[in-house]
Every structure is written in C-alpha cells, then in structure tokens.
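One chain follows as structure tokens, the form predicted alone.
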Amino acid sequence: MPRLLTGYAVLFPLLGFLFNGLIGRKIRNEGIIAAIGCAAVGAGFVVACMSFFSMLGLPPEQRTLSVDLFPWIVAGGFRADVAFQLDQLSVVMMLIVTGVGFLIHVYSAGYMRGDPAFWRFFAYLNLFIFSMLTLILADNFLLMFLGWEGVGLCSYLLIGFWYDRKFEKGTTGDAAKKAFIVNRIGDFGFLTGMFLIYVTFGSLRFQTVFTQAATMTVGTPVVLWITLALFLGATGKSAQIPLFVWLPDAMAGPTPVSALIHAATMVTAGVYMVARCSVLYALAPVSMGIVASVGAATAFFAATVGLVQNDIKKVLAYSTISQLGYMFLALGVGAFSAGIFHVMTHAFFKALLFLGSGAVIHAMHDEQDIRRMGGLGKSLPVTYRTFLVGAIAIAGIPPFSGFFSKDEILWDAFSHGSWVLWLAGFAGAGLTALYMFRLVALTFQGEPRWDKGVHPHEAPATMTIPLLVLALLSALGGFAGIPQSLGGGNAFEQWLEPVFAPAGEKLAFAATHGNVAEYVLMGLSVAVALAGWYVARIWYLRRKEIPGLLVRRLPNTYRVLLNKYYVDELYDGAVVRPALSGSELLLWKGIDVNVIDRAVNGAAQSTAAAGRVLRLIQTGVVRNYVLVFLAGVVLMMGWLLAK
C-alpha cells in the first residue's frame, strides 16, 4: 500500500500548480483558487498519513520501500530513474512538509485576500511543496538535486513575489536575486559531491552508494571530500556560516512565504540531505567535526544578532538560522535522530511564530517595527496566546516541544561531542529565550506605542485556526520524543533507529555516567531559559531604561550586532565590489570593448569601406558603363592574343 500511495503525495501538489498556474488567471473567485491550492496539499498530507500508518503495520526490516516510476536518463553506463524511496525518515519529512504546508496554505487564503496575483501565489506555493516532496522522496542524488533546485527556484519566485515593492536598500527582487545567487554557491558543492560519488561508487542511487560505502574504512580521503562538498551545499540551503546572508533578506516576501521557507521546506533541505547521507558522514570524522563546529558557531552567532533586531520578522529570521545551527550540531555529533526531531518541533513553533507575526503585521497595517507596537495582547488575544506558546516552545521551557528536542541536542553535544560544543549551544539557548521574550514584551505587552490612526484587530478564522493547531502541536509535539531519563522510551528515536543506528559512544557514556549528568545538564538548560525570560521581563517591562543604558555603555558592541557583524558589508567589499570592478576592467573594457566590439565594429567598417570602393563603379551614367564594358573587351582580347 505505501508503494502505491507515494506517487500521489507528489502528484497532487503538481496538479494544483498546473491548475492555478494555467487557468487560475481566468478564475475570478479567490475561494476556488484557494480551495484547489489547499486541497492539493491536504490530499498530500492524507497520503502521508496513510503511508505512515501502513508502514506501522510492516515489520521494521520491510519498511524501506522503493517506488520506480520511469527511466529518466540512460546514457552509456549511467542511469538515473524517477524513483522514490520510502522509509521512516522520508515519511517523517513528508508528514512535516504536507502537514505544516497545508496549514500555511489555509492561512494564506486569508492573508493574501485581495491580492491581484492571488492565483499566482497559490501556484507557486503548490510548486514549492511539489519540489520539496521530490527532494525528500528521491531515491538517488540526481532526483534529489532536481527537487533541490526546484525549491531554490520557488524561493526566488516567492521572495520576489511583490517585485514592485521596496525592501531596505533595494527591491524585493534584489532580495530574491541574493537568495538565488548565494544558493548557487552552495549548489556548486552539491554538484561536486555528486560527481565524486559517481566516480567513486559508479552510481547515484542511495542504496547502491550507501551499501558500498558501508564496506569502506573510516577516514577514507575521497569520502572526506564528498561529505565536505555536500556540506557546502547544505550551508547554502540551510543558511549556515558562511552562506547564511540570504535568509534575513528573504523576509521581503509575504509572511506565509517566510513561514513556508523557514518551517516546512527550503531551509530544512540541507539538514535532511546530511541526515540522509549519515552513512557517508559516519566514515568522515573530520567532516562530522566541521559540521558540529559550524552548527554550534551559527547557533550562537545568530542568537546574538537576534537580540537587537527591531523588525519582527528579522528577529524570527535570525532565530531560524540559530535553530538550524542546533540541528547541524546534532548531526555533527552523530545524533541524527535528535537533529530530525528538532526539525519537526521547529517546524511547529517556527511556523506558528511566523504566522503569528503575519497576523500582527496584518493588524498593524503592514507595520513591522516592534518599537511601534506594544500592548497588542488586548487587541489580538488569540494571536498573543498562540505566539506566547511558540515563544515558550522555542525557548526550551518544559513541557513544550522545544524543550525535548533542544535538550536532547545539548545532551548529545556533551555526551559524545565536547564541552565546548555544549557551551555554545547552552549560551545560545539562553540568548534564544532572551530575544524571544523581548519580542513578546515589545509586541504584545506593556503600553501601546502605535499611531493613533491604527486600530488593531484580530485576524479572520482562516488565519487564527492554523495558529491554534500549530500552538497545540508546539505544546504537545515534544512528547513523541520523551527521553528514557524522564520515563519515556523516545519513540521518535526508536522509529528512526533503522535509518540511523544508535551511536555507540552515546550509549557507552550513558552507561558510565547514568542519568545524573543528564539531569544536571537538563536543569541548567531549563534554568538558562527561565533566566532569559526573567531578564527580558525586567528589561523591557519593568526597568525599561536598562537596554538604553547598555547601548550607551557598549555602543560598539550594539552597533556590531545591529549591523549583523557587518558580514554583508564584508562580502560586498571583499567579493562583490572586486568582482564588479574586475568585470568592468577586464570583461567589459578589456574583452567586450577592446576585443569583441572592435572585432564586430572592424568587420562592419571593413564592409563599409569595401562598399564605398564598389560604389564608385555604380555611377548611374550609361556611357561610363559602356566604357568599362569596352575596356573589359579590349583587355580580354589582349590577353587572348598574348597567348
């Protein structure tokens, strides 16, 4: 049964895209367009649920299924099929993408109401879901790369959806191009990794590659280069250092797009790809160390930037970068199940937070500066309460979902990583609680700071119902992974165990130290989250002069954080401007003007000169033509007589 269902999960969003993309312009009823778009993803979610329950009825050894649809490329000894691989990992991702994606589609029906390109928006959303499903269900690297590029294309189309609007220093189109170009840098790494995989293993099919890799020795150089190249692709798609700069600018798109990119689709693609290649990464300890280090550094780095941002969506954007860092930290220390568990819980609370911010922006007539908000909890009670649930979840306060997944990552970082990695994650957890409750305080609590002409109001049911569902998932979703130390069996980890074998170092550490160390670290993580909440409450509700005092005492630090460590300026000065100047001097003035233009212009000038000479013959005077004719006859006769 799962084998028959899998293709339909991908087919339905594709049909929704084709319907709204081809004839949506002619349908004036927004309800029909939204219904088609939502139904396409909702049907995919139903298929995902049926696949999950059908898989539960199979023995663990029979839960990996292959669905071969048709040959795609056959050239010499190379073959790539359009084929899907259904296992515990792909089913979890399919449930996340279609489930959260469906709620975002429903929300979009209310948020985008009245937009002239309503039909185009839903067509792009459906294409986004189709591309992501292709990526996570592919059974080979080439088909995964097709979905990989598909989500990149859709992000470009949706970030620049309002292409005629201004965004900071440019237009939304500039933000879309930035995302597209930065991701192409990462894609170079993915392509390089694929080339090395084919040369090494003679195939791009997962089962073939991983089966052969399992016989190789740890530390094989070619596997090191393969995994590093693939990780470069992951840093681009999942916004890690150094390729994270596109994600904050992606806020230029409509808020439902931000939720879809950050929660259910694009940014989790890199995490999924590394997790899918866990067999390869297990053979490359150096790559694992790099993945963990980059993840820990990104988690802390982005959290510090989020402390001082004033755009409600920018705070959440840097929050996403930080949370993705936690996911890579987990993958880098071999806790693949914990990383995917955080992918799931993060999808719940980050979609909730972004959609909640959209409800705030909708109520405030497109205002996004939290310094001009305050006191919205009374006007937007549903949005406030659900947003607060999301903030508690991401802060890691029990028993909400973020506590279980983040605590599992911190424990894994300590138990079979290093105390340095744990410390970076621990500090990031405290900063996360601080900036999230700062956001709650400045947006929903305290005294109103908005203009007198603004009258905030609660969003319609199409927007609030998804908030309520996501709030419930954010509150309860973590119970799927209750650790053994708290009396649970970590059902989520057990479900993924056939895909990710449990780490031997982790089990050995737990057997040696028991649960005491885990309880201590758990208590510390809860304490630092509560400390972040308390500090935010004091600073932004009771002693409001403290933040200003800190800014005056630490102006340079504040300026660095406010300008995101000047990374964009660094790239602009070190890469963009030199490339532009080099292109101007070498490619334009050197080659284009002096070589190509001169060659083209020279050919035209030579033709014109030849034409001027030949034009002297065409005088239009008949006697001249007769004279030339006679001269030719005389010359011919003279030549014949000379012979």
Partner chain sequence: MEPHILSLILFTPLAGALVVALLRRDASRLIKTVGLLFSLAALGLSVWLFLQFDGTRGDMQCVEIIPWIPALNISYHIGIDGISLLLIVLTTFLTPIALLASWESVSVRLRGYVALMLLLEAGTLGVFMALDLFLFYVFWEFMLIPMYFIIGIWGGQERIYAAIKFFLYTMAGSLLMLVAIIWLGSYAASLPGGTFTTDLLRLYAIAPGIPMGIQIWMFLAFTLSFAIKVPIFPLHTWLPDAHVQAPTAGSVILAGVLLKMGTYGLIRFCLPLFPFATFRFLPYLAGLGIVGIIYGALVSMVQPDIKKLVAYSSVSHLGFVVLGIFALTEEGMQGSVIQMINHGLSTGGLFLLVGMIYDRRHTRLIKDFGGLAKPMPVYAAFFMIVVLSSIGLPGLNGFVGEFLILLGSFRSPFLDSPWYAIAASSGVILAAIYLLWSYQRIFFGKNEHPDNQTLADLNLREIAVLVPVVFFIVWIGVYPGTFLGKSAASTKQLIHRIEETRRGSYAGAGLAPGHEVRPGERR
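Please give the other form, namely the form predicted in complex with its partner chain, since only the form predicted alone has been shown so far.
Below: the lone chain, stripped of partners and molecules.
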C-alpha cells in the first residue's frame, strides 16, 4: 500500500475547502461547487476503501501503518509531528466518516439548493471532513487535538450558518457560541490530560505512550487523573452529562449538518478517543466505572427527555445523546469494540433519520413541529419507508443493525459491569422504541394536521438516493458483528481485536458467550423494544387521549421533561449570570476603576495638589521669604534652647 495514500485522504477535503472557501463566492454555478465538495470526500472514501482492502491482505499484526509528514511543534525536549497512523480502528472510523460523509454531501447538494451561501456550506463541510480525518488518523495526542478543535470550529460555523435567523429564544449565533464554549470546557480537560501524559510518558505519540502504559500496573494514580481529564474532553465533544447541553441547540444548523456532525461523526469523536486510549482506561478501574455510569445515566435521561419533545430534530438530538451514552456504557465496561460497533451502526441509522427529517422539513416548508404534521407517509413514500427502517434499527429490533450493536452493549454491561448499568440501558432501550415510534406515528401516520395550503412532495433524487443507501446500511450493517451466541463469528470484534488486545490483557475478562443468561437478556431487550413500538402505536394512533391524560396526571414530571430537567436554566443561573455580573460590577467597575485607577489618579492628584500648596509659598515677594526665614530661625533657636 502506498504510504502516502492516507495523506491524500486528508488532503483532498482540505483542497476542496480551500477551493470553495477562496473562490467559491465568485463561482455562481452550484453544480461545480457541489461537485468539487462531493468529489473531495468521495476521493477520501476511495482511499479509505483501498486502505481497508490492502489491510485485509495483510496479517493482523502488520495492519498498522504510519506516515510522518513534518515536525509541527518542537521546543526543548518536546516534539509533536504532523504524522498519521492507520490501523484497524482508524480505518473503520475513516470508512464511516468518508462514506456517510459522502452521502450527506450528495444530499446537501439537493437540500441546500438556492441558498445564497451555497459555496460557504460546502467549504465548511469539506473543512469538517478534513478535521475529522485528522482527528482519526493522528498518530499523537496533539495532532488529534488539532482535529478535535477543528471539528468543533466547523460545528460552530455550521450551527451558525444561517447567522441571521432566530432559533428558539435566541438566535442561531447563540447556539453556535454555546456549542463552542461548552466544547472548550471539555478541551480544558483534554489539554490537562495531554500535559499529564507528557509529564508521565515523555511523549504525546500514541505508540510511545501506549507501549509504556502496557507495562504499568492497574491502579497507577496518575493514569486515573489522565483518563478523567481526557474523559472530561469526551463529555464535551460527545455530549454526555454534564456537558451535553450544547447538542440540542446545535439543531439550529441546517439538517445535513445535524446528520453529519451532530449525529453520525463528530459527536462520536469522544468515543473514538476513549477507545484509542483503551489501555490507559484499562489501567484505571475507577475511570472505567465513571465512564460506564455517565454513559448509562446519559442513555437513560436523554431518552426520557426525547419522549416529550415536539420538534422533530429535538427528538433526534436527545436520541443521539442517549445513543452516545450507550457507546460510553460499552467503553466503561471494557467492551471497546462493541462501542465502536455502535458508533458505526448509529452513524448509519442516525444519519438516515436526520436526513429523513430534513426531507420532511423541506417538504413542509421549514416546519419542524410534529404536532403540525401527521399522515406524511402518503406524500413522502421513500422518506417514510427509509425513516421506518431507521426507527426499527435504532429501536434494536432484529435483524436490523441496531439490534446487534445495542444487544452486545447490554450483554457486556450485564456480564462485565453490573445489573444496574444493564437496567439503565434496558429501560433506555424501551424508551428509545417508544419515542422513535411516537415520532414515526406523529409525523408519517395518522391524520394530517397541517394546513390545506401545504402540498408536501417527495424530495429530489440527490436526497432520496442517500436515504436509500443509508436505509440499506441500517438494515444490513449489523451483520458485520453477529455474536457467537447467534452462530456468527463477530467479524467486527475480531477485526478490532489487535487494537484492544493490550487493554484486554489488563481487564482479563473470562469468556462469557453462549450462556443461558445471554439468550434471556437478548429476548428481554427485543421484547422491550417491541413493547415500546406497541405502546407508541396505541398512544399516538389508536387511543390518542392517553398521552393527554398522562400529562394531566403527572404535570410536574411532564414539565421537568419538557424543560430538559432545567439544566440550561441551572447553568445560566449558577455560572453564566454570576460570571457576567461579577466581572462587570466587581472586577471592572470595582477593582479596575474604583480601586486601581482611583489610587493612580489619586497619586497624580496629590502630587499636583502638593505642587499647588508649595506654589503658594513661592510668592516672589522678598519680604515673605524673609519673614519665613526669620520664623524658621526663631523656631530653631527655641528648639535648641528647650533642649
């Protein structure tokens, strides 16, 4: 395999960004802009495929490749290079990012048609793919951080893409800024983690760090701090408790952005990072426990919020947070490959669901409230059917992809974690089916609740073809990882096995497949998913009075859920407002103006005042001087005599 191939995958989107960013404004032709944008990502996908197939031809231990480009930051003993590393894990991520990314680029060509800033949209999307590939392929923490912050920037730029629009109580700009700042809080953790890693291991290169870490004993204190700091970064990027608050607002961006960045790829960066550092986490059981607990809690609580939202994208946003929680639950119980497996299947079905919601929003002329939808299945047959496939997949109903990945996670949570973690995930799975089929019912089924003036019609082929491809992947993608208990070889897990082997040695789990409990739990999770589906059909299609009754019966619960547990309000009241008023009144107008400057001006004024007093003495009249002189002499004489 040509060594520079990987570099090209990163280079193409960068060139696409530069082209569309610098001269896209001058090109009035949307076709050229879209073609360049799509081709840049498509070329990346081709490279990813070539890398994957040439890796297949190699024995597992030779499937790691590194490409050194040039030194980036060198100072004193510190050195970090621009260098890429391709292994089994990064190639999977690369295929997901470029593959799903390409489909979403194609979809965007249709979705964004006629937008005055069409060129800017494609420039940002390409910049995003560039950053994401850098994040995935970096061979050291610092370069990974470049990609990490780069995707955050693109997220910011794309959430605020329609910068003059209103969004909920504020503007899209508020949402964009919130995303960047909350992510920065996470980045603070990432930075601290890097410093600790450098102090501990003397390098930021993955290979150096992980090789040394493999020789350390479980429970080394510094590794606990490293992993916790890095995990703070992950909670920011991957929208986990307590830093998930930005993701629902990120829906202010155009829908393809929600699909690509805020569902399929960028938000999984935290999962990737923790998986990449699997050996470090394996050394810190406390961190693992925290990761698993945060993941399980997020999976459950986000699902409860998703139950009552009325904005089609908001439901999907909370669903994303919840599904990311499952991924962290997997990582936290040591099921790293299950976590990455869920990254993949989730990328398929969540991209599908978001793009489907985009087609609905498009058809309904920017309407996003599902209370004003209903019965759209007839007008949007392709969108409806593909959306249904996505819903079945995310609900975890076999044999669609979500079943395999989610079931693996739940089983690992039970067998390597605890029944509490399992229960949270299990309950979350039931809620997932409920809110998803509620969404399907309210959007596509039942009676239309929209104005007669609206004539929804199916999206153009540029939008429906990506939907069909993603539907196919959502339906079949799970077969990459059929568990042994169902007679498969779990090819996906085997592929990633060499990457996670060092962590596996530290964790030393006993093989648990094929036992009765596994079949029982599998049956339970399928049952709860079907139950969720059934309840949704009853509540939202047949006996529509039930949800209203529930709201009246439990008004406080409903209000709490509708307002997302008031977390935004809590942060606003506890952090944002005190910081603003404290800075203005105490620091600026208090210390700066009233203390320091008053002292400075006071010093200057007292100097001037002293000058004015002294000037009174300088009368220029000789008699006064003589008088003062005489008085002085008398005083001195008197003092001498008194002594």
